[in-house]
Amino acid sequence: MKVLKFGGTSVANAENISKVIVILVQESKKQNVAVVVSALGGVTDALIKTGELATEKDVSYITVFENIRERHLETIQSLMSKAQSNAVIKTVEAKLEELKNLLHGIYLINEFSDKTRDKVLSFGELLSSYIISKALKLKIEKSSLKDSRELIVTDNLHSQANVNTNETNIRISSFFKSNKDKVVVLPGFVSRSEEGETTTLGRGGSDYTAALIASSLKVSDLEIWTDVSGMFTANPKLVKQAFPIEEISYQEAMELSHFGAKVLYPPTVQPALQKNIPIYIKNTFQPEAKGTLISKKAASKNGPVRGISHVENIALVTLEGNGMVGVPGFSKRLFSTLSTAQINVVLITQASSEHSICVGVYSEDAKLAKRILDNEFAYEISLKKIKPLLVEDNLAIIAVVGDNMKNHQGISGRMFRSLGQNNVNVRAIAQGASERNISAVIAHKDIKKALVSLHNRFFEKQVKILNLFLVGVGNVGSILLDQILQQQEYLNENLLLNIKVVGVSNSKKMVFDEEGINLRHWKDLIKKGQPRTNQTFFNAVKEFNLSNSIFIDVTANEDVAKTYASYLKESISVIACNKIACSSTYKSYRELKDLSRKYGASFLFETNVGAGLPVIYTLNNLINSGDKITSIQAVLSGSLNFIFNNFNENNSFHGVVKQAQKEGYTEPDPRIDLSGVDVARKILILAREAGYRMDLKDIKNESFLPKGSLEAKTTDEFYKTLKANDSHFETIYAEANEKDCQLKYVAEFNEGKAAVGLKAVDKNHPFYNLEGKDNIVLFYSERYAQQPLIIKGAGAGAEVTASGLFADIITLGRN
C-alpha cells in the first residue's frame, strides 16, 4: 500500500485536481492507495480571514465567504456534468450554511478562540476531500471517503494538537484492515480530541496526517505532492541554478524545512523516520520528473552540503551585560519567560565568556519578547548589571545542510569565506556539534546575494559571476562592450568568469536586467530605457544587490567622477577610464584608497595612464614587492605623440591636430590634450600610486602653445589660434629637426619634483623612434637604478583603451 498526500496547490481549482485524479488512477492500478488532500490552495488563509473580520464586527467577512463559496461550487461544476454535481452541491451547500452560522455566532460573541478556530479552519480540507472524492468516484468505483477525525486522536491543545499516538496507530490500522476499496481519500489537518472536539495539527498538518497513516499502516512508501520537483539546493524562485535533490537524509530533510524549505512540515518526518519509510516529493504538474527521495541513508553526489535554505523576518534578541558572568539562571529566566509567552527562539547563540546570550525569533515576536523580558530583568537593568534588551530587526537566517559536513574540513570556512566576499555581513553563528547545520544571521536585504553565493560555491562549477554596470557608451564604452560580447563563451570556459552587463547609461537613458543585457540589442534597449542621473543610477545599482557588483566609468565627467566614494561605501568596485577622480585633490585620491580597503570593493584605474599598457599594474607590483621609485621619464599622451610624429614642413600643425581629432586620438576637446593638463594629472597619478603625496599644482606645466591658444573659449577658436600661429609652431620644428632631434611631449618626475613640457631629444634617447600613437615608461628605482624598467606600446585609441578597462575586468574577476 502507499500513501499520497496533495498540498493546496496541486488541488487549487479542476484543473489541477483533475490532474491529480489522473495520477490516483494510475497508482490504484498498481495497488491501494490512501490519499491525503488539503484545502483548496488559498482557502485556509481565506477562512482565517473570516474568522478574524467576525471577531471585529466587520460584515466584509460574508464577502470573504461568498467567495469561498463560489470557488467550491465552481470546482464542482467543473469537475461533473450537472447532473453528477446535484447532489455534491446540495451536500456542499450544507457544509458551508453550518460554515456560514458559525461565523455568524463569531460575529454577534466578538469571539474567535483557538477552538473555535480550529472548527472554521477545519472546512478547508473537509470540504475540499468532498468534493475530491466524488469527483474521483467518477473514475475509479471502489473508492470512497474517510473523516479523518475518526482516525487521529489528540488532546485538547487546539490549533496545535498533540497526537495520541496509540489510539491513533489502532484506529488507522483497524479501518484500514477491513476497508476493501482501491483508493480512499483523507482529509488533512484535522483530527478529534479525546471529548470529541475537532482540532488541528498545526501548520503543515496535511503532511502530518499523511505521515501518521503511512506509519501505523508500515506502507512501502510516502509521497508527498507539491507544485515543486522535490527538495531544491536552494530556493530555486531566489537561485536560479538551484536544481532538485535525488536523494537527502531525514535529518537532512528536517533541518532544510526547519530553516524555510516549505515542501515539506518537519514533524512529518518523524514518523516516517521511526519506521524507516521513504518519503518521496513529487511534481503534481510533472508526475514524470523524479523528485526527491527522504530515506535513512542518502547517497551524495554532490559533496558534503546537501542543501542552503533560509528563514526570513527574523529579529536578534541580546541580552548582555556584565552582571551575567559567573552567574547561574540568567538562560533559565530568558527561556522560561520566551516560552510562556509562546515566543518560538528559532535560532540560539552564546559568548564563552557568558557576558552575552543573543537568540533569534520572529519578527513579530519581537517588540512582545523586548517588552517581557525587560519587565523580567528589570531589577538588574536597574543596577545596571545587565543593559537594556537590544532588538535588531530587518534580518534572516541561512543555513548550510549536509550530513558530511561533519567529515570535511573547512566548511565552514568555506561558507564564511564567500559571505565576506561577498560583502555580506553576518551578525550571529550557530552551528550544532553534529556540523549538519551551520546558520548564520544575516541583513534581510542581502538573502539573494547570500544564497546566490553559497550555490554558487558548493554546487556549481567555479564560475565566478561579475555584474557590471557601465555608464558611457560613447567610443571607448561601445567598443568595449562588443569584446565582452565575443569573449563571454571564451572567459566562462577558460577563466570560470560569467561576466554580465546588468547596467548600460548614455549621459541620458539607462537600462538594466538583473540576467544580463543583450549585447547585440544594447542600443536599442537603451534608446528605450528610463530616463537616467547620477543619482538615479546609483540608486538602482545599490537596490540591486548584487554580488560581484562593478561601476565602471567610460566618461571623462567630473560629476561621474565624485560617485565613486558612493559606490565604494556600498561595497561595489569601481574601474575607472576617468582621470578625474585620481588626479583631483589627493585628500579625494587618498579617501577612495582608504574606502576601498575599508569596506572589501576593487578601485582599478590601470587606462587612467597609458590606456591598454600594464603601466600602474607594473609600478603597483614594484611598490608592493618592496622598491622605491626614484625617476620616472615618460611620453604619456599618444595624441600628442601622433600629432608630433605627423607634423612636418610637409603638414600644417593645426592640420595634424584635426586629424588626430578625426581619428580619435584626442578627446573631443583637443585643448584637454595640448595643454598638457592630460599628461600633467597621468604622471601626478603615477607619483601618487609611487608613493608620493603630490597635488596637481605641484607639476610644472611648461606649454608649447602660444597664449592666445591657451586663451581660447571654444574649440573653434582653438582651431583658429593654431591656424593663426603656424608660424610658431614650424620655429619650433625647424629647430628641432637642426638639431637632428625629435619632438616628444616629456613627463618627468624626480626627487620627488615634476614637470610636463615638449622637449627635442636627440638620436640616444629611448624617446626618440617612438612612433605613432605610442606611450613609453621608464622606471628608475633602487633595484633597477642603472637601466629603467621600460613599458612601451599603443598608449591611445578606443580599441586599446577598451581592452585596458577588460583587463581591469578580468584582473577583478580572478582576484
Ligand code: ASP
Given for the second form:
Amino acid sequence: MKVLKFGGTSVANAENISKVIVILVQESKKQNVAVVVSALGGVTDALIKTGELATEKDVSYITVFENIRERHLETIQSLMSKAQSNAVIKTVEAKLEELKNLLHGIYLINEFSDKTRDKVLSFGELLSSYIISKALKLKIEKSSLKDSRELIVTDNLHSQANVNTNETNIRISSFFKSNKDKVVVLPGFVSRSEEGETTTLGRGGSDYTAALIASSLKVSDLEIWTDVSGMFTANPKLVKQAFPIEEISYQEAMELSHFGAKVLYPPTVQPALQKNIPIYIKNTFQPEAKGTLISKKAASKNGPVRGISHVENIALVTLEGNGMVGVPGFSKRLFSTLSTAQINVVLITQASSEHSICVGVYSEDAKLAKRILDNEFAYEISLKKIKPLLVEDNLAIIAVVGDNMKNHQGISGRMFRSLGQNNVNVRAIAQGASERNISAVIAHKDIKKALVSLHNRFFEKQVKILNLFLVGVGNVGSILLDQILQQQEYLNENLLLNIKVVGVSNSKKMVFDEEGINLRHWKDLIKKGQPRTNQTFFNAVKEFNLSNSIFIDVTANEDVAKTYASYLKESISVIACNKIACSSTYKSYRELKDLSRKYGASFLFETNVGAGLPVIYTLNNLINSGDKITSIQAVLSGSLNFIFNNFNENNSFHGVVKQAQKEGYTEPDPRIDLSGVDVARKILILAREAGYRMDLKDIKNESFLPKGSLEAKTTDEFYKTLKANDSHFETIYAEANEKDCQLKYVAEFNEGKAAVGLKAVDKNHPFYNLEGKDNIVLFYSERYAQQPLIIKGAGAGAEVTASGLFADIITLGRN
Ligand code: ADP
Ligand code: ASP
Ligand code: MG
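Return the form predicted in complex with the ligand of this protein as a structure block, the form predicted on its own having already been given.
Everything in the complex follows now, all chains and molecules, and the chain you saw is the first one.
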C-alpha cells in the first residue's frame, strides 16, 4: 500500500484535480492507495480572512465567503456532468451553509478564538476531500471518503494540536483493516481532540496527516505531490539556479524544512523515519520528473552541503549584562518563561563569556517575549545586573544543511566569506551540535542576495555571476557592450563567468533588468528607460542588492567620479575608465583605495593609463612582488603622439588637431590633451600606484602652447588661437627637424619628482620610432635597473580602451 498526498496547488481547480485523478488511476492499478488532500489552493488563507473580517464586524467577510463558495461550485461543475453534480452540489451547499452560520456567529459575538478558527479552517479540507472523492468515484468504483477527524486524535491545543499517536495508530489500523476499497480519500490537516472538538495540525499540516497514516500502516512509500519537482537545493522561487535534490536523509530534510523549506511540513519526517518509510516529493504537473527521495541514508552527489534554506520574520531577543556571568539559572528562566507563553525558539546562541544569551523567535512573538521577559527579570534589571531585553526585528535566518558537513573542514569559513564578500551583515550565528546545519541571522532585505551567493558558492562552484551596472554609452561604452555580447558564451564556457549587464545608463536615462539586459537591443531599451541622476542610479543598484555587483564608469564626468565611494561602501566593485577620481587629490585617491580594502570590493582603473595596455597591471605586479620603481619614462598620450607624428611642413597644426579629434583620439575637449593635463594625470596615477604620495600640482608641466591657447575659454576659441599661432608651431617643428629629431610629448618620473613636456628626441632614443597613436612606458626599478621593462602599443582608441575595461571585468571575476 502507498499513501499519496496532494497539496493545495495540485487540487486548486478542476483542471489540476483531473491530473491528480490520472495519477491515482495509474497507481491504484498497482496497489491500494490512501490519498490525503489539502484544501483547494488559497482556500485556507481565504477562510482565515473571512473569520478575521467577521470578528472585526466587517461585512465584506460575506464577499470572501461567496468567492470560496463559487470556487467550489465551479470546480464541481467542471469535474462532472450536470446530472452527476446535482447531489454533490446539494451536499456542498449544505456544508457551506453551516460555514456561513458559523461566520455569522463570529460576526455577532466578535470572537475568533483558536477553537473557532479550527472549525472554520476545517471546511477547506472537508470540502476538497468530498469533491475529489466524488470525482474519483466516477473513474474508480472501489473508492471512498473517510473523515480524518475520526482517525487522528489530538490534545486540545487548537491551531497546532499534538497527536496522541497510540490512539491514532489504533484507529487508523483498524479502519484500514476493514476497508475494502482500492482508494480511500481523506482530508489532510484536520483532526479531533479527545473532547470531540475539531482541531488542526498546523499550517501545511496535510503532509503530517499523510505521514501519520503511512506510519500506522507501515506502507511501502509515502508520496508528497506538490507543485515543484522535489525538495530543491534552495527555494526555487528565490534562487533560479536551484535544482531538485535527488536523495536526502531524513535528518537533512527535517533541518531544511525546519529552516523554511516549505515544501515539507517539518513534523512529517518523524513518523516516516520511525518506520523507515521512504518519502518521495513529486510534481503533480510533471509526474515523470524524478523528484526527491527522503530516506535513511542518502547518497551524496554534490559535496557535503545538501541544501540552503531560510526562515523569514525573525526577531532576535538578547538578554545581556555583567550580572549573568557565573550565575547559574539565567538561561533556564529565559527558556521556561518563553515556553510557558508557548513562544517557539527558532535559534539559540550564547557568547562564550556568558555575558549574553541571544535567541531567535518569530517576529509575531517578539513583543510578547519582551514583555514577559522584562517582567521575569524585573528585579535584576532594577539592580542594573542585566539590561532590559533588547529586541531586533526585520531579520531572517539562513541555514546551510548537510549530514556530511562535519567531515569537511572550512564550510563555515566558506559560508561566512561568501556572505561577507557580498556585504551581508551577520547578526548571530548558530551551529547545531550535530554539525548538520550552520545558521546565521541576517537582515530581511539581504535574504535573496545571501541565498543566491551561498547557492553559487556551494552548488555552482563552476559559474560565477557578475552583475554589471554601466554608466556612459558613448563610443567606448557601446563598444564594450558589443564586446561583452560577443564573448558572453565563450566566457561562460571557458572561464565559468556569467556576465550579466543588469543596468545601463547614459547621461539622461537608465534601464535595468535583473536577468540581464538584452544587449542586442540596449539602445532601444535605454530610449524607453527612466530618467536618471547619479543618486537614482546608485539607489537602484543598491536596491537590487545583487552579489558580485560591479559599477563601471565609462564617462569622463567629475560628478560620476564622486560617487565611487558610495558604491565601495556597499561592497560594490568599481571599474573606471574615467581618470578623474584617481588623479584628483591624494586624499580622495587614498580614501577610495582604503574603502576598497575595507569593504572587500575591487577598484580597478587599468584604462586610466595607456588604454588597453597592461600598464597598471604590470606596475602592480612589480610592487606586489617586492620591487621598487625608481624611474618611469613614457609617452602616454596617444593623441599627442598622433598629432606630432602627423604634423609636418605639408599641413597645419590646427588641422592635425582637428583630425585627431575627429578620429576619436583626443578627449572630448582637446584642450585637456594639448595642455598636458591628461598626461600629467596619467604619470600622477602611475607615481601613486608606485607608492609615492603626490598631487597634480607636484608635476612640472611646461606647456608648448602659446599663452592665448592656454587661456581659451571654449573649444572653438581654442581652435582659433591654434590657427592664429600657426607660425609658433611651425618653428617648434623646424627646430626639431633641423637636428634630425622627432617631437614627443614625454612624461618622466624620477625619484619622487615628475614632469611632462614636449621633447625633441634623437635617433638613438627608444621613443624616436614610436608610431601613430602608440604609447610607450619604460619602468626602471631595482630589478630592472639597467634595461627597463618596456610596454608599448596602441594607447588610444575606443576598441582598445573597451577591451582594457573588459580585461578589468574579467580580472575581477577571477578573483
Ligand atoms: P503544497 O500546497 O503542495 O503543500 P507548498 O506551497 O506547501 O505546497 O510547498 C511547495 C512550495 O515550497 C514550492 O512551490 C516552493 O515555492 C516552496 N519551497 C520553499 N523552499 C523549497 C525548497 N527548498 N524546495 C522546494 N520547494 C521549496
Ligand atoms: N490547507 C492547510 C494550509 O494551507 C494545510 C495544508 O495545505 O497542508 O495550511
Ligand atoms: Mg505544503
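Not measured: the values here are computed from a predicted model. Numbering follows the first chain given and starts at 1. Basically, rigid core = biggest C-alpha set you can superpose within 1.5 Å across the two forms.
S.K.: Could you check, with the core superposed, whether the Cα atom of Lys19 shifts 2 Å or more between these two forms?
M.R.: No, the C-alpha position differs by under 2 Å between these two forms.
S.K.: Classify Phe544 as shifted (yes) or not shifted (no) between these two forms, where shifted means its C-alpha moves by 2 Å or more with the rigid core superposed.
M.R.: The answer is no, as the C-alpha of Phe544 shifts between these two forms by less than 2 Å after core alignment.
S.K.: Superposed on the rigid core, does the Cα of Asn404 end up 2 angstroms or more away between these two forms?
M.R.: False for Asn404: its C-alpha shift is below 2 Å.
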